[in-house]
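First, one chain by itself in structure tokens, the form predicted on its own.
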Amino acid sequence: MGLLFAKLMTIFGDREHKVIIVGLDNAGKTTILYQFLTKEAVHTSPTIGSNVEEISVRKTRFLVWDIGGQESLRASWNSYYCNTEIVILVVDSTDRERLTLTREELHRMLAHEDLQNAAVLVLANKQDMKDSMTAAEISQCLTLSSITGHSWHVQACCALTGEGLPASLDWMRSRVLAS
């Protein structure tokens, strides 16, 4: 009975579930956050600390933090892990010269105990750009076939068109609604 109570509730949008957005600086979090939020580009500075926003999607809320992701700040990320059901990573598809840091931080992410049950969605971001990297060869830089604890999807994007958010704030909702 609680189970099936349970999953009324989140069918009609009465619990709130918790995301994370993380990536290294100046990946596109904030302005992915606002874009979620207002469907318009804002003009953001970096996240010192964290943004936090509801946001609603086919009555199913999302209580979303936007963790800053400069050098500083990653160390305290893991604050940020408790209760978390799905983790964004933003990469910046252009940025191929710390790819391998953002592996080796989404891979540190994972084997934390409070994310062992964390959905994790890779937002490829700035798809608008000359020469960035397709969503495929994130992932295969990512290493993501090797993530087998968790669900995980990836979706291209760009962060100042929206393009890209609407599928991935489906591809969240349809995680939530099946756990």
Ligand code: G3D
Given for the second form:
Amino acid sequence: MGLLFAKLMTIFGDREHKVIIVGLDNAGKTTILYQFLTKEAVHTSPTIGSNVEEISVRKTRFLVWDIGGQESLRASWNSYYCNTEIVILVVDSTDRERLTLTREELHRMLAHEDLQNAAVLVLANKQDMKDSMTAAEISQCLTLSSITGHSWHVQACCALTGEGLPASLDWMRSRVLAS
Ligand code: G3D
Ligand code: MG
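Show the form predicted together with the named molecule, please, because up to now only the form predicted on its own has appeared in this conversation.
Then the entire complex follows, led off by the chain already shown.
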């Protein structure tokens, strides 16, 4: 009965789903958060601490935390993990040098006990840049196929135009409705 009630609450949109946006500094996390919210590119400056916004997708409500990605702030990512249903990992698809670092951060994060039930959405951002890696290349470099305990998805996008972001929100919605 309790489970059924929780499911109905989810379907009718009465419960907020916690989402965190992580990724290295300059990946485009804050630009993506405000594209989700306003469907416009906003001017950003490096995030110190976090930004949080509520985003509704056809009655499904997400509380989305955008967490600063500089090295000094990454150590505090885990204080945001509790009750997170979806982790959005934003990758700057032109930043080949730091992809190994991103892979390490991703796998470290997914080993954390507070994220055992979280789904992972990897956004291959900055697809408008001509030297960007494809979503398939990023998926391979991040060894996403080795992730077995979490539902995951990779999506190519451009935060400046919003391309790829509606599809991302649809995937997020389908995930929380399925769980
Ligand atoms: P962060 O929150 O992950 O640190 P920001 O990243 O959202 O602050 O974005 C960092 C820079 O990348 C910003 O440029 C922003 O405009 C740019 N950016 C974000 N997404 C895209 C994209 O899809 N394509 C391109 N070309 N640039 C993008 P500035 O110049 O303000 O530092
Ligand atoms: Mg930021």
